[in-house]
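Only one chain is shown below, in structure tokens, and it's the form predicted alone.
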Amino acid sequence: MIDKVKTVFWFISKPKYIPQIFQVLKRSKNKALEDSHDEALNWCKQNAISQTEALKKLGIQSPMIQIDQEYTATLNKANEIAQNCPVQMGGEGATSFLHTLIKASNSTKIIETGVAYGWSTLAILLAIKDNKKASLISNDMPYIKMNNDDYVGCIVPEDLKKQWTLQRLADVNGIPKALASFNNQIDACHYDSDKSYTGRMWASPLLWNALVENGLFIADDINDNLGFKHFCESIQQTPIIIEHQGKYVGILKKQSH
């Protein structure tokens, strides 16, 4: 009861995210579905193939680039300051996954939910710095009750910046907003927010459908919940799976049938 309170507090003290508490409020209607972790993991694993195959599939010959490797002293001032932070939040994912898609993809309109530290907005970044079309729009909520708001995107560094947008907005704002920046015309996506079956759900099909042919759709931690099968089933698309440190991606080529 008390945390439920704080939770009420925190939203009043930040009006712009109240419309996150109506998505919230809907999960109750899924609560079976938000609980499907287990059979989510077991498909996961399932259908999972190597990151190195995924990007065949997908139509990349080149080899995937090691983002550490290749931008050494950006990374590690980067993990620098993420260890540094005194918010403990997300890990950086499959930064070199995302970062090689995202280059060899030549997409120039990207949006990305959720930042956190700023691990996926870095690796897309690096990828479309040599293209002075491209642009990344990213929306981030902070986590509530954990006062992070200061750090997010905290390891982007200044020179990045200039190909960067970041909104501070609920999703059910934030990626309408972002869409109608781009003309509801994107290249790409990259969905790590509202991660429950009731968020994917509602802005999964808002992102595919912005998506112009051979888009990309790339969302992360898929085993959570069974979101990310039942929409792939409701689009009649097979989705490419990849693992990353006992977590799994989920990757969509949007391409007519």
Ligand SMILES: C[S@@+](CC[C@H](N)C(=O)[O-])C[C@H]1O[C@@H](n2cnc3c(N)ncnc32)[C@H](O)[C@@H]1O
Contents of the next structure:
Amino acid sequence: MIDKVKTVFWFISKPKYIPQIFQVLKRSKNKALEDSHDEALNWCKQNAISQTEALKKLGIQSPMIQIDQEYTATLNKANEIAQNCPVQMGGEGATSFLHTLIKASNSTKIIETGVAYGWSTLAILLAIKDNKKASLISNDMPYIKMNNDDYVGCIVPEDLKKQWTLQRLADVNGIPKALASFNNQIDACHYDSDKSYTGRMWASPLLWNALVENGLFIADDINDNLGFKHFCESIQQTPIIIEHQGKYVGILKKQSH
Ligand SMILES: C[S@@+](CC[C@H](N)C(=O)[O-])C[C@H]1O[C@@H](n2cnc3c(N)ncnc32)[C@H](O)[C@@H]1O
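Mind giving me the form predicted together with the ligand, seeing as the form predicted alone was just shown?
So here's everything in the complex, that chain up top.
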């Protein structure tokens, strides 16, 4: 009860995030699917391929760039900032893989959802830093009641921020806003925010529809529930699935033929 009251006060103090309440309420309609972790995990395990194989299947000939080796000083600094951060946020995913994908695909209009410390943000910004035409819009709503607002994206160095816009909104407002900024045409998206079944099924079609031919849809933690699997089935696409530290990432390349 006290927890619920605290949640209500948190939203009252940050009214721009109130639309997220309605998204969360919708989850009760999908109760069984929200709890489909085991089935989703099995599907991921059965279909996962190595990261190297995935790059080849996506038509990327260049080898994987290990960002901690390529940008050692930047990554060391980022690790130090994250370790000293007074709040604990969501951790890093398959950042070298993401970096390699974005760099090799020459993506210029990129959206990501879910920033936290900013590991995926950093991986993407490092991939586009030499292409001044490229930019990244990230959308993030802070964790409810965690007071982490000031630390969202804290590991992103100042010199990489020129190509970065951070929107602090719930996805339900933030994704349409980011898409509008890119005239509804994007080259790549990385989805790592509301990973509930309901959240994915709402956001995925919006992002997918805005992807250009050969655009990349990259979804983190697809083992959480059947949302990503069902989305792929709804658009009749077979995803590429990779594993990273026991979690799974799904990738779709938009091709009309
Ligand atoms: C797993 S973390 C992101 C990690 C990040 N991609 C990285 O690689 O470091 C998820 C982030 O999404 C945010 N988030 C969760 N639900 C959201 C929503 N509905 N709208 C916007 N942001 C959301 C969380 O507060 C958190 O900052």
